[in-house]
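Take a look at this one chain, the form predicted alone, written out in structure tokens.
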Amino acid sequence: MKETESRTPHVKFYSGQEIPLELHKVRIVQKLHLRPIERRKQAMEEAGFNTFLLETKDVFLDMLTDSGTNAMSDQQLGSMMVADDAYAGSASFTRMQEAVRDVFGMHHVLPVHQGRAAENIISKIFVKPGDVVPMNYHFTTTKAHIDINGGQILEIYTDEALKIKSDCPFKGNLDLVKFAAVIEKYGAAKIPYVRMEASTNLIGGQPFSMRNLREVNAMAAKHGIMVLLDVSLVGENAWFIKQREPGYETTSIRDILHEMCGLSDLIYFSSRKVSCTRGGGIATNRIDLFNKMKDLVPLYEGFLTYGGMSVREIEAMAVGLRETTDEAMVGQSPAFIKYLVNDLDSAGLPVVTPAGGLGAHIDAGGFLPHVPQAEYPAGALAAAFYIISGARGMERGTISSVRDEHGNDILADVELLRLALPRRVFTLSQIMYVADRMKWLYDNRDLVGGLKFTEEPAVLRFFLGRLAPVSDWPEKLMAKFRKDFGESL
């Protein structure tokens, strides 16, 4: 069996339990610190009750994101030692370009320093004032770039997408009936592209099916509309297609990736996610699209053969992209996520099901029904969970939304606390700790109150905004924790 062929990332134990099994060994470690709860509460206050503003020294388990936090392999680290640091025409770029062609089947490649840099270039070239961009769900930076260039996003997800508990295997599908209605209403000339996000970030890392992508491609092609695929989490989406979609059980991840990208005119990615390195890229098989975009890379990113990245990152990216075709690697994080989600779900906690990619997503609205959306329940849950556990998650709710022209919050479709599980980073005991502390918090959820903004940036406020509790609930939560755990951390 070749190393890149499909492997099962979990086994059934003699006890009957299905437990995820790591098919890697740890050879380099980084020391962690679990601060006392008093310090964690103080750190949360210093951070303005925004987990983005916490310092690493105060974080035990960093589950904020999988962006740039995945573990690199020994092969990736080794590749960085042979980088070609030429400003132009670097051999490192040639190796990265060959990896993109091999893994995604896309011939023309533009390097950029990260995913949102790709969004900047794509939006500047293709989005005009008055345009609409339909998609299966937006991402925060995607929406911002389209808005800045005068466009409007149209989320045309299916009815299953926002259901917290569901057995639908592909909640990330785009609704074809709604897509047809958008074309009828606005006309194809006002639709520069339809965007599909592989494993929808903001609604629980939910995948779309190959059948759905094929149908989107057919409808778009009929009307001359481009298909744009965000492949930042495409490895996980491919893994779910292999696990869940009839007919793909024995298909390799590489072949699934080729089919997905073959149904797209243009792809872009954050390498921080897809290949466990910093950087990003845009790729296409259409020379006309490539030529429209290439002049903006030297303007915004750097030369065409480094795109704002160090050549060491480019070398590691090339290796990481190829590792994305290895099921043992790409399936490890979804297996851990599934374990955590099933554990919390079986205990009665409101968690998004079925388990998706990227992380476990807690339904903050169901967890804290007494906290109104105007007081940001997902942000409050993220702050409370950090205080009682030292684990840093990310708010994916109304704090991550925006205000309307009248200054009112546009309430999020769902209020989620995301607990990201970067690839090959956490141990099973750490996942069990997270589940234990989350269960305790659920039993004491009435102690958690809401938040209010004290400093609010006009754009992407969830990154740097500061908030404060609307009552003294953090003190009450800490007191109950100490009562139950004593001097335990």
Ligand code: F0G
Second form
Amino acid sequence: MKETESRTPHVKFYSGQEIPLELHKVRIVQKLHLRPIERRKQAMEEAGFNTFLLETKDVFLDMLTDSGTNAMSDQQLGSMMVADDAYAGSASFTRMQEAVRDVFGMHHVLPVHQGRAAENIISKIFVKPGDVVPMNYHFTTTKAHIDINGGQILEIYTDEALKIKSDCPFKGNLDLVKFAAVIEKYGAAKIPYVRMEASTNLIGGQPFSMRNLREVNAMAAKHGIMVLLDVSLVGENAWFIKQREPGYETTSIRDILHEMCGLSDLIYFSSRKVSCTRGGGIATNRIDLFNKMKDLVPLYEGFLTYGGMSVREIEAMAVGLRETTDEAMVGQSPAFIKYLVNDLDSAGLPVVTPAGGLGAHIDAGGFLPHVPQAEYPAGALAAAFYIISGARGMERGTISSVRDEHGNDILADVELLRLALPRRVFTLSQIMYVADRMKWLYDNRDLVGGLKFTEEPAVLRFFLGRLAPVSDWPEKLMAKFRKDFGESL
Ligand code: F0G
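Since we've got the form predicted alone here, give me the form predicted in complex with the ligand too.
To see the whole picture, the full complex is given below, headed by that same chain.
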């Protein structure tokens, strides 16, 4: 076993309680501010009731995303000091390439500035107008890039995927019966690839099983369809396979990653997630695919040995990718998420179960049944939760969707508030605070109303769109908070 492949020690608490234990120590800290509720309400108004538009000076716990916000290790920070500044042929890129080969078993590597840049190149090269791309679930930027190239995504998840309460260990699985039907209906020539997303983001960070990937690969291979694996959250998916899939209990994360990538033709990643840095990459063992894509890297990103990234990030990425094989690292965030999800679940709150990777996902539809979907319950819950706690999450519901050709909202399958838990960033008492305030909000949920758009961008509207409450519900919520908590922040 390599040094980075430490096993998660199983520590039992005398009390019998299952409490996640940090296997790292804090050596750099950043001061946080918890503003009074009056300022938080005002900040939410200034931000157009969109948590993306808040400034971090007004945010206590930033649970918007884990993207670019995971804590780096001392080894990563140290590596940035030995980066090799060169436009072409940088030794930092060689070290990153070696790390991709070692961790994913993929030989040909293209650097890009972040995950969606990989999606741009892959969609431009492989998706033609009229094509369909089946996948276990979409991610917002993935769908936008496929759409813009004239393709259409087809989500072929299993019946368990969108159930809020479930004990299905692999809600991220792709439905093979539906996959066969898609091939039958459209024909393999219209399917440039099937996309599998590790720890499926928008349905609650839910993993797929190795068995499912093996079956997807077999069916795709039979029809000459390529398998594309989004490995942005692959460490956690591998960790769940080890925890939940019979036969993998003693397999190392590195071996699981190799097996997953071995069942794929092409992989891509957002390094903002997978390696706790910034940046991204595409990798394959097929030289024909590599050659098709490589000319677009200097065109859109930068030369083939930096791809729009700083060499310091590339250096830290190499170290971070290797750390993805460390169970104590990739298991930390899921352990904290499980603690939070189980606490909310046992208190009767509507939260997606089983706990996945990335964050805790609150079912805004179940939380605010009196807010119609057309008034964006997930956005309203995100705004209300920020106002009463200072913690900002992200709307993953109809605001993150699009309008149809008649201008009507395409209602999301599920209305979720995502509370992301970036790796190694929060302490357990901060997580306990989040749970406490969420329980208070649940008891006062009748006070929360809906939202309406006041400014709506045509593409990816959730990033920059501005909204307003449909009534004076934020005032009423604030008044109740003051009544219950007095002068407390
Ligand atoms: N694929 C997945 C599964 C992602 O979660 C993301 C980003 C991307 C691709 C795009 O990568 O941001 O580096 O361009 N997810 C972030 C999030 C934005 O908040 O979940 P990117």
